[in-house]
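Only one chain is given next, in structure tokens, and it is the form predicted alone.
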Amino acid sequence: MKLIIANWKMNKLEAEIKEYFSAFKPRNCNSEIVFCPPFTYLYLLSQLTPYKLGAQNCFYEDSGAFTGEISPKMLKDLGVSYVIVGHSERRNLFKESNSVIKRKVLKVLEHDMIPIICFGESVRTVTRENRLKEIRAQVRGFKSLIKRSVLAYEPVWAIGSGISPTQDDVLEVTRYILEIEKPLALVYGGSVSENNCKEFAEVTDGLLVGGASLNPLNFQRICEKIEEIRAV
């Protein structure tokens, strides 16, 4: 099985919803779709949707003086199932570092939720042995707690950028995660599209989708055609 996450990151409205879900009727998939809205749109999809419910972040504690957080205690009371850790611009724009990340993804495992962990270079240039020394920086403090997870591998370049890795450079990676520990399930994001999902999901266990999962048809596409792979 497939595992296919949408990051909806600050996007939609209720209304938007509502009517995205009215189009969004993937056929024959059995793949496990994952839909990570704004926090605020966690309870209606929880009623609207069939599908697992993904958060995009939490915090390390459970209640207490900390405005503005939402912990992972609260999301497992709104049917989470999946946390969305450690993503590029939670470490770039809020400055998180491997150790608070750390501290979010032994929180999410300990209510019970499966944290997805992104990690990826962060300049399209690199060379092959710098591109694996960031990647090891930032999964080695991880390697316990690897094989609870979904890892994301996301090139910070890739993001929103319209530009992807190949599918060699994509399974390189796959096979040094492996090295390290086999996760729950190891994920592609960065650029992804109706046209490369394929690739993608050929050499690893699914996809975690950004700007194409907006429109419900572009995602219904990406969810219908890594349906094809499964078929084959």
Second form
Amino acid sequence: MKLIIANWKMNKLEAEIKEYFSAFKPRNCNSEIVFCPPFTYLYLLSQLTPYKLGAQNCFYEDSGAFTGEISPKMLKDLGVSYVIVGHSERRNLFKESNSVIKRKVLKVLEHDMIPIICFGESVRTVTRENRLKEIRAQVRGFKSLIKRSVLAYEPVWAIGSGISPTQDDVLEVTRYILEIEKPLALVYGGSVSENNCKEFAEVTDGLLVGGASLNPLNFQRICEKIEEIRAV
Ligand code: PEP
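Pass me the form predicted in complex with phosphoenolpyruvate as well; I've looked at the form predicted alone already.
Everything in the complex follows now, all chains and molecules, and the chain you saw is the first one.
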């Protein structure tokens, strides 16, 4: 069974979400599908869909004077199962460090949810050695937590760019991670489309899909194509 995660980022309003789920009807899909809408629509999705719920971020305390933040305890209360932590947009735009990300991961685990820890090199032209070095620096601190987490390999340069690595590149990174520790699942993310989804899902446990998950029919075709892998 593959894991397919839809990261909607800061997109969609209530009417669009209702329309989305009247169109999104994947056939023969045995994958675990996780939708990560903005916080404000998690409850709506919990009422509207049978799919697992994921949050795109969280804070690392349960409650208190942290204006504007959302705690893992609150997410658990909403029925959330997964929480994305350390997405490159959080690392870069909101300056989240590995130590902040680790505190979030610990809090998510404390509330019996599964962290989806994102990692990946920032530059496309980096050498193999430097790529693995950068990845090692990102995941090293999480070593003891990896086996309770989902890891998402997302080369930063591939996110939203329409450019993606080769299947061999992804395979090399998955092998490297497995040498460190085996996560609950290792997924690939970065410009996944219906044209390339199979090649990435063949060498991983699934996918993290951004842009292509915003259109229900595109995302449905991705979910359906993944099934063809097992049929082979
Ligand atoms: C993402 O949001 O993590 C992502 C991989 O986006 P995209 O699929 O659009 O590259």
